[in-house]
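Below, in structure tokens: the form predicted on its own, a single chain.
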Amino acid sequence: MLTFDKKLDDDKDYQKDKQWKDETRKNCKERRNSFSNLSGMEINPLYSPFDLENTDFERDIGYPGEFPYTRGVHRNLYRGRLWTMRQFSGFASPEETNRRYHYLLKNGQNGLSVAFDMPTLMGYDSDDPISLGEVGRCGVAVDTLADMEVIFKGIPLDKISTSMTINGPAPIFLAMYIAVAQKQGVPIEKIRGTLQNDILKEYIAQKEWIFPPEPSMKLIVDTIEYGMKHTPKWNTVSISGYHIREAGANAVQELAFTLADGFAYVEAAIERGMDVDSFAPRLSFFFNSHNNFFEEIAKFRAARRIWAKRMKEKYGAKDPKSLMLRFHTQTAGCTLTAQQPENNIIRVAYQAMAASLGGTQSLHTNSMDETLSLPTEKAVKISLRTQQVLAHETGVTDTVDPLAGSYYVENLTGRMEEECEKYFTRIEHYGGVIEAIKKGFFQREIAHSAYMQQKKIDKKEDIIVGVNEFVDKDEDIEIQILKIDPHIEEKKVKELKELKSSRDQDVLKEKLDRIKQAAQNDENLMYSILDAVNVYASMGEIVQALKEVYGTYREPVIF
């Protein structure tokens, strides 16, 4: 067995290593009392072969494109193809969003990512009273197939990959996208993209749920099953750690909770009767890239190894593609600061480099102004250019996993895996992910992590440039921000009411009743939803039909 280059049996070498470390700690003054990463792991002043005592090259590191995929899912990674540059975009009206998409594609973006407004994310139409004042504010307002037709006007869906960040009403938007493709004459087996559709992390962190956990899981398995049969190039679930991290989780928690959610979806699909290799290759992931450079790289490498090992050993996957953890990365929105916002360009560049060195398949770089508003075109262009400079000028794409073999990175990757396994054991003790959600386990863990992080910032144990150190007392922020025209909401509501009144009400009622019947009979709902979407049933109407069967969910109070 090929082992990592270490000589633990050579007492002279081991003693030399120990002596150096002991003398350094004793004699060298350090600027802090302790050094640790954002997950609280203590960081040594030096790493050597003796810090890889239990590392086996073939078992733990290996080669890119081969089990356990620690070094990447592709043999030649970016030497063959760069990551997809996919900016998260969408605001105001479908018309404005379509214009922004054409602008981004013209400037070199090669994938689209749809950001929806809050009413849409929560399952409400724009004309619902609860939507007042929020229509088009934090993303694009989408109510019916007519809106999706406008958003993708002039954009060939057989040539562009699209990601949609939607969860509670996700099956409805997959149906709308399929309907747009069909209207364009594009065979649905050719559409490429990703539906986030990760409801478990909503209960854990983001809080944009509609139905209780059990029927929500049923809807997700419906989309997995439908995708397996009809849309073989579409990722029907993007298991997301991003929002878990944004809620205050540290890197280990983000990794462990995200993978636990992924395993829960695998188990639910297997329970439906699907063979693991029939659906697992189309599962994808979505991670955050935060500020601690090496911690993030180790997180990405550990994620691939953990997924591959468990899919093979626990779930019996045989198709290599089922073992490959493919992921999208977004730079950390929670690290952006309103103070000295130009500093955000620098933060994002380092976070993007960590994602590329970690082997991401696609990347979104945040804009410097996103802590203040949705980004302006200028800010979006800078964030896109950040990716392009990284890809074409820095040399990080010239070789695969260039940090492999680093004593520090390999040690940190192993520690990440060990800490994740501890969390998996705790989650199993609760009875699985859904039971752990109901008992508040994830929520308490994240709240405690967020509290500890804030304490360190308040005490200046962690420095945030421009916030708790290097502050410009007389700072005058002169930065343009995107402002949404309030008349857009009025126009959107008016158009929606006109569309609703123009439909055949008998046909509409028939289609909505069929959805309720399918839900009551435990049928796959994708087919009845697609039929309703094609007669321009609104998202809110379809959600309401499902609420009548499934009810809604209220989170228990957790102390």
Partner chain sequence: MEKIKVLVAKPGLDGHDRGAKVVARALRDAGIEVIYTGLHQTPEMIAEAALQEDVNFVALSILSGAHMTIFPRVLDKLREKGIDDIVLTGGGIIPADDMKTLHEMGVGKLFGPGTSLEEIVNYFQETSKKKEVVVS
Contents of the next structure:
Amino acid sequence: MLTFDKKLDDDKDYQKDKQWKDETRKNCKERRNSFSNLSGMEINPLYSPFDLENTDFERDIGYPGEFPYTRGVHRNLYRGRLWTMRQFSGFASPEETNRRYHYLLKNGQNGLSVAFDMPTLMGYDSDDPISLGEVGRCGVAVDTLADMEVIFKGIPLDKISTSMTINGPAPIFLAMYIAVAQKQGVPIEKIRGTLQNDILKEYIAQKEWIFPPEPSMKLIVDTIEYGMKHTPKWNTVSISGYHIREAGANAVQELAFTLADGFAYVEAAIERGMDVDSFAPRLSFFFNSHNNFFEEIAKFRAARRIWAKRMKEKYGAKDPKSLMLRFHTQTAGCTLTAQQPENNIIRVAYQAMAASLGGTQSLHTNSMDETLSLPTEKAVKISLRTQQVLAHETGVTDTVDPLAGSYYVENLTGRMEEECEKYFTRIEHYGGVIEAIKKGFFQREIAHSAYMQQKKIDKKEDIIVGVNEFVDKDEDIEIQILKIDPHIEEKKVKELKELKSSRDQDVLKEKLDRIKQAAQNDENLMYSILDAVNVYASMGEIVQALKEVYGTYREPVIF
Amino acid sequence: MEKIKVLVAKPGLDGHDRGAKVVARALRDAGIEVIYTGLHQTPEMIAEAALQEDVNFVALSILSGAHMTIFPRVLDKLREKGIDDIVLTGGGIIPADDMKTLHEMGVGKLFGPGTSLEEIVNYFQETSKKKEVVVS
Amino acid sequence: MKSDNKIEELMEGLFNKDKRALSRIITMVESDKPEYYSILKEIYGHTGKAYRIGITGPPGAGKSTLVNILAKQIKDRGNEVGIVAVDPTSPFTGGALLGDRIRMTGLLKDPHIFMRSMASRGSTGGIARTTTHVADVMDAYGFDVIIIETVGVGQLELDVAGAVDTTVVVLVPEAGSSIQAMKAGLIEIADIFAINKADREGAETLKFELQDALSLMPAIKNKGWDLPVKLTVALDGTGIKELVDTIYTHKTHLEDTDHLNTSRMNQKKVNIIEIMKHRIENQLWLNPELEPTLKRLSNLSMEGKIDPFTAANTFLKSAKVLNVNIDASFLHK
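Taking the form predicted on its own as the starting point, write out the structure of the form predicted together with the partner chain.
Everything in the complex follows now, all chains and molecules, and the chain you saw is the first one.
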């Protein structure tokens, strides 16, 4: 089998290569002192076979659909089926959300994606004083099963797949979804969809946590275990690097921290006594696609390779599905600029192309106006069209992993893997992901990286078009702002209060006490939560019951 | 010149603290004393912290779209405590029209995405100098 | 910046328990400017009532969380509590990032608790002086208990110990291996050890190590007080009641044995020395005329024409360090 050329001093080709590079370095003036990507890796003027001396074709690259899956998890990738164009969106009230879903389904979409509002994400009911002013703002407010019934009214849950972006209170939402399916008469083994359910990245980056890490991990393993037994088509965890990147991490950090989180879930489930192949096929990933084109592509390729190798070698996975890293991608929200917002269309297009060349399974493209407010309809349409142009006009989908064998891309993929392994070692030194979180390791790395990125932009070491170069003086940004009706909150609170007082309080108390008892006895909580949501216990009440057993998380002080 | 003291706060439930932390560090590196409150602060907590810490500025980072609720409420709470010489400022995703409305209410300069750290640091330094002139 | 408020008005506010006045006066005192010394003179007669507790230990020991819960429990025993949380100033930029409030969230709605963050600002030693002065202002305002929290970085913790009645040194189980190096300084200042995060591995071991070390130490300062080692988990409140009880026991011990007076006399002594040092330093460094003299002396010393001792003497003479005009007749009364 082919291996790449070794650096042998008496090799004529190597001598030529070396000579060319040395002379170029010496004689050619460059427009900047050094070239490096966003992870701080230095980029050479040229890559050649001699930059791949550590790469072994069979071991590291191989074929699509085969170990180590560097070239993709599918044999024929987009020649078979294009990626899913899944645009994430949220609407203020359950009724509006339901109307919107019917519209989307009528227009040929078959996957739904639910964005929840801030109080819901944090485990507070709409009538909690702390929720004031935030109900229904960044997504839909869901308090009880009644809301979920409204959201999915008239939508047969055996016919669609639903993605729910929720973490802290995730098991409660899986339970509510199951309850809706049962009420519809849909056998629960038929429901399909994805629960984000990735609490580790919340401690690391997005800060939407509720309980301390250990009980949170227990809850996630509960959903994994329950899913394995009862909802085999449900993706139980979507391990997310997107938010880690948005919080300021660079590409290597995004890759390393996300995979480390993934392995932490695998270890926790194995520790529960589950066979790795029983749950690993249902783990999926969610990455960010940022500005540096080749760096991003290398990141996606390296992600698949590292996952496959570790799952096989360290965790003994045998099912090919356990080894395949499938991922959703969203273009990087943090690269959008408020200045000259139209430029964002171009950024998004390149980022989307990187994701497709990286072999993503589904993609969300951001809208150009998202630094200013929630996107307008027109902006959303352009972002969707961007994906369609990419898929149907550019031809990048015609062959699988077209950049494989590029000296640069393979070199970068290899370096991504190496840097990632260094981070794994450091995390192990801290005693694993959770200990590293408690000691603020990730938070410190990310805060530092974010600060350095901003300093580079300030010093014009990194150019952002329209922001620190090619600036339009006196630019007047005119943009339509999406206003949220403030009465939605009042209405939601009123309805919730009415519903809460209409319930049988004794039954409610019994169900909530049962949850506490199950938590104290370390039972799988999915069953008692399912019982509670069925008597319309609210999400906030269930969270409160669990807080009484588990306490709440407090972040270490890190800058 | 006396030390400039700034209270940097994240109000509401939103946890996106990248901006708040980057700005806090930049201010520290410019010789300013920064008191960081952490996440999930209510307007009452922010105003009370401003009082106890006797800061010159309160800087809020809001990305959740709740700025039209939060800024006026912090302003009210500060005034309730008899504080009228602290500059309330901040940043986040805040449309120009809203910035204008808030400014008319008495909120100081607000910074949107793409602002350089230098511009932010300058604002704090220049504003405190101006205030000093007015007072003495 | 805030000189528009008349000092007299603020003083009146302070004695009427106006928190805004308290806060303002702290800013003045903290600025360490001679023009505000009148404030300290005036409030001096109103101090001495508050009991002062120092909490110190290495970074990451969970001090803020511990202070948070201590303050709450001390308040629940019927006290008004003032907290001063000191963090180091960046030596490179003069700025500081003070994050202790993140941990104190639970207290901030409580009208009986007041918390102030403080950057260490000046040079070594200076922090003990300004902290004492800030604590004096809080004392005059009428807090029953004042908690001073400092990060144990070098000299800071040792300095602040001289300004409080009870010093609690906070350690974490991981400190086990480094304890040998630290123990001399720490044992000297500690009245109580708290091993926080005691739910982690190694807490008991550290406790025994410490107790062993203590039993081997000569009775340098124990004055009939056996240094207790307490296990706490500040996050969930484990061991906090016992820690508060121990602080109270130490207080009673000091009062019963008259050590409180000795200790406070020592605090006064430290404070007087610090004020003198500060004045002398100001006289030396804030006088622009002295800079050229120092430069000349350095040059001469460099050229080998004068030794450093003679240079220092010459400098002190020209700085008139000892030429302070005060009526010292009270000394002989």
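Residue numbers count along the first chain shown, from 1. Bear in mind the structure is a predicted one, so any value in this text is a computation, not a measurement. For clarity, a rigid core is taken as the largest C-alpha set superposing within 1.5 Å between two forms.
In this overlay on the rigid core, residue 155 has a C-alpha that sits 2 Å or more away from its partner position between these two forms.
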